[in-house]
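As structure tokens, one chain now follows by itself in the form predicted on its own.
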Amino acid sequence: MLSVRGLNTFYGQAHILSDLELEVARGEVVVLLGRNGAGKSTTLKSVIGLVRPVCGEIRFHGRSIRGLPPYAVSRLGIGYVPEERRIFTELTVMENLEVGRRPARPGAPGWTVDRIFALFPNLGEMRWRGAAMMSGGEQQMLAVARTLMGNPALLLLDEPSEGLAPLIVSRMAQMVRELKSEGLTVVLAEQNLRFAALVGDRAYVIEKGRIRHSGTMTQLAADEPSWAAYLAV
């Protein structure tokens, strides 16, 4: 579904990302790991368009998309949920999500109002409170809601569980499962080992803006050496 190869991102004169390689098929749920300012989140935004690389190849579906604004990547089904979430604070529940509405596409899941409240029931009971009057998992709930009433074939999650209670990332864990489970393609930038093996089924390990590791979830939860090095604190 999606394919990176030789991508290299700048931020100015900063070398971010150094011939970055990735393949995430369709149902999966793929990890990027590392500690803060490997390089995850600017990936996640390489790929959405919020940045623009200076060489390398970005492909959904075969179509290349290197370059692409924002919008018309999330056209051809691509939704990001950012670590600020970025909701709109003086925005309902309700309204949120029908800002982020937009029609199905075939391939993908189709989400409505009531399959969302079906997936996040503490939204449903606050529909119409304001954003603003919502604790942080709720915030990070309604942001991932918003961006699903989209109708994306692949999701891309910064960092879902930062700053969040254990219960909160106990059904923020939960509720990726259930999203592979309706068949979406998941993306998500970690630092939390745990939180990756709960819903992972692949990992690449980021340090420096380059790869350093990649296999099964199992495989790098069982491989102490190197997440001792690239993710260890």
Given for the second form:
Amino acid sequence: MLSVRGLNTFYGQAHILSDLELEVARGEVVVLLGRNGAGKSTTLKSVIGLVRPVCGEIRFHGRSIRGLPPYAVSRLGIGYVPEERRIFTELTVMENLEVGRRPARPGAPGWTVDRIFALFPNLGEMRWRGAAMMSGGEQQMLAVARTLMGNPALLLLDEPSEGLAPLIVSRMAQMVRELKSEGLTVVLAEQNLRFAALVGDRAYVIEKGRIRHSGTMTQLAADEPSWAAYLAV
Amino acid sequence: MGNPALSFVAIELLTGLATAAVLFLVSCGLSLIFGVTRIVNFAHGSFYMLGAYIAYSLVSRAGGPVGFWGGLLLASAAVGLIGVAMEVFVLRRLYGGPELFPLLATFGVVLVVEDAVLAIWGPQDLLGPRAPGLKGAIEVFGHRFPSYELFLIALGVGVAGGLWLLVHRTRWGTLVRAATQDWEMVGALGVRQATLFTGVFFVGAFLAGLGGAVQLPLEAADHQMDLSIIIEAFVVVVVGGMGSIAGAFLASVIIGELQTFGILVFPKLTLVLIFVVMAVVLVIRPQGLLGRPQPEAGMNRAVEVGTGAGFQVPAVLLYTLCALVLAVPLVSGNYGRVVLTEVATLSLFAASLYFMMGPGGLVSFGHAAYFGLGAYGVALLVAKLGWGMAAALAAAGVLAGVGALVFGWFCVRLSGVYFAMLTLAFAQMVWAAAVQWDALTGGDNGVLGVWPAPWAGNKLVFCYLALGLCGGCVALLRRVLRAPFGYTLRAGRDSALRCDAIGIDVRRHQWLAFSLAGLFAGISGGLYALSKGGVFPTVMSVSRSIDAIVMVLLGGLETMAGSPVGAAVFTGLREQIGSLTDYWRAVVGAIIIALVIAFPRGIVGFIGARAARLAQGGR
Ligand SMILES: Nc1ncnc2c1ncn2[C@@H]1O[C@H](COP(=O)(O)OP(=O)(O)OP(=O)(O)O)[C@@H](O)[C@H]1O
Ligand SMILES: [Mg+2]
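With the form predicted on its own done, generate the form predicted in complex with the partner chain in the same format.
Next comes the full complex, and the chain you just saw is listed first.
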């Protein structure tokens, strides 16, 4: 579904991603594992088009999307949930969802406000509340919900567990599994190994902008000593 | 109401509200556009002017109520489409670049529209017909009050309500508010920003056009209305808070009433008054009354282009060029000497702006104030007090430097657009003082009889004097930038936070740079007054401040050597085009637009980049 080859991204003179390779098949949950500054967020931003890779190939359903502006990538069916959440704090919950709303798309789960509130019941209870008055966990859910309103086929989730209490983290994990069962494909950037293990089918270990290791979650678990150093702080 | 004093105040309040209504029509669109696109749209005054002129043509052709009201609406719609055209054909190419460039492009549009209006409607003022059905007056508190002004108040309130509904009750409005906060995220959610921006420009231009059109029965359409309204609208937007429509409403009422009552209480200070209010608000509450604090970044990015290159003009080239320039007055006639003198003074003026704008990252919209202080200083000392030329020039530099020291103290507390707006406010205060304080400055008649000392009276001698003095000052400024002071200044521009952390007082360095720039601008202004034999308030108009920015950008922000080149090219172009056509402003405007789109690094930067590429043996 998504295939990335030889991706190189720079911030100014700094070479952040080097010859990055990724393959994501339909219906999978793929985890990008790496410590702070490894390049996970940059990878997701390169896919959605928020940063422009210098060279390499990004294909979605076989179609090259490198260099497209973010709105065009999004309209092809890729949803992006940023690490900083970037909620519109001046808007209410309902209005945040409205900004994300796009027409239904064949071959992707279709979302309505009611279905969103079924998935996130506590958002439904505060639908008229200003987003500035929400807790971190609630804002994270809103960020995911807002992107789902665009009916994506592929979801790029950047560290949804960051800064959240353990209870909320396990709710997030449950949510990811539900999304998967809806037929959504997910790429998840994470440094929380426990969370990754709860939801992932396969994982790539990334360090200094390079893929160091990859495999199914079970393979990785068996093989831990060979890659654990890349995650250690 | 029995009390006559009270009812008088009530009537004046209503008059102020009518002024406020038109001001709101213009400034709410300006605020909306800034909020969503982050563009300070100088052309908004042009939209207003076009609204008035187009409405004049439509209304005077078609009679009757339908013709009148239909004409106003049609004119506004036409202006809306002009706004769309500006966004699609000019601004869209500039998104994501330095923030200063769209702004300059809109100033280019101002110049083009001014000449277009002159060409289409001619130079005379045009007064439209009175509104059918609203020609009379009605009794309010025992006074007769024009019913058309009551209509304007109702229109202002109606538009405010309609705009509120549009922004808070429609999907489009939700997207607009979201984009005001984070347009990049809105894009990542699948919304095409360009379409949204185009819509915002349509609404903003439509309302500005409407403001101009409904003004027609009250005041004749004239050629200054664009700049006068845009300055007032800037004040409203800054006072209310950039991007806040409610703030624009509140500030329109404040400024409208201030103008109405200001004329009664301080007839000599009306122009200064609103800028004092703006300056006070900016200093106390930089984000405006109802605005939200903006994230950093902003206009400092203007400077990003090419500063990394650190490109140097080879010394040999520099000296050859200087020698060539020095030879010109010997062979050219008096006309050439006069032009070269002007180039020299403007070179120093541009270089002084470069000094704060390039390495300092301080983009001033009011640099003409210090040029003007110097010019008026020399003019008054020489013509009224009979001082000698040299002493007067030195005193003018000091006067401008002290002015910059005082204003700069406030300005360097702000950054980006807010810094620019505060410099503009101070410049307008100085300008207003020159216009209204006629006992001292002669008002619009200016000060005449400002001639150089007899020994320098000859055009050839004066030309060399100007070249020598300006060349020396530019060299001095350049020297300062190579000293540790210059490096600290650059470091402060690139990362104010980091500098603060290692104990460098960025603000103090910026303040000093601001004052030095003012001092040298004052010297150039003094020379300018001597070369012209007099001064008028136009020496410190907004357009002169913008001219200076254009000269600096023409030369490029990478090297100070660019600014004199920019000044020379700018002056040369104006002289050339001025001799070919009456519409030189339109040509200059078109050049500005072309420049920011095609040569964002300026002439010298462009040549430097080419040279560097050749040196590397590349393409
Ligand atoms: N806007 C930027 N400009 C310059 N460098 C950046 C920028 N954003 C990130 N970087 C650098 O790029 C590298 C990769 O950053 P990235 O955000 O992709 O890491 P990450 O794996 O998401 O880390 P984290 O777990 O902290 O989110 C880091 O070294 C970071 O310092
Ligand atoms: Mg990250």
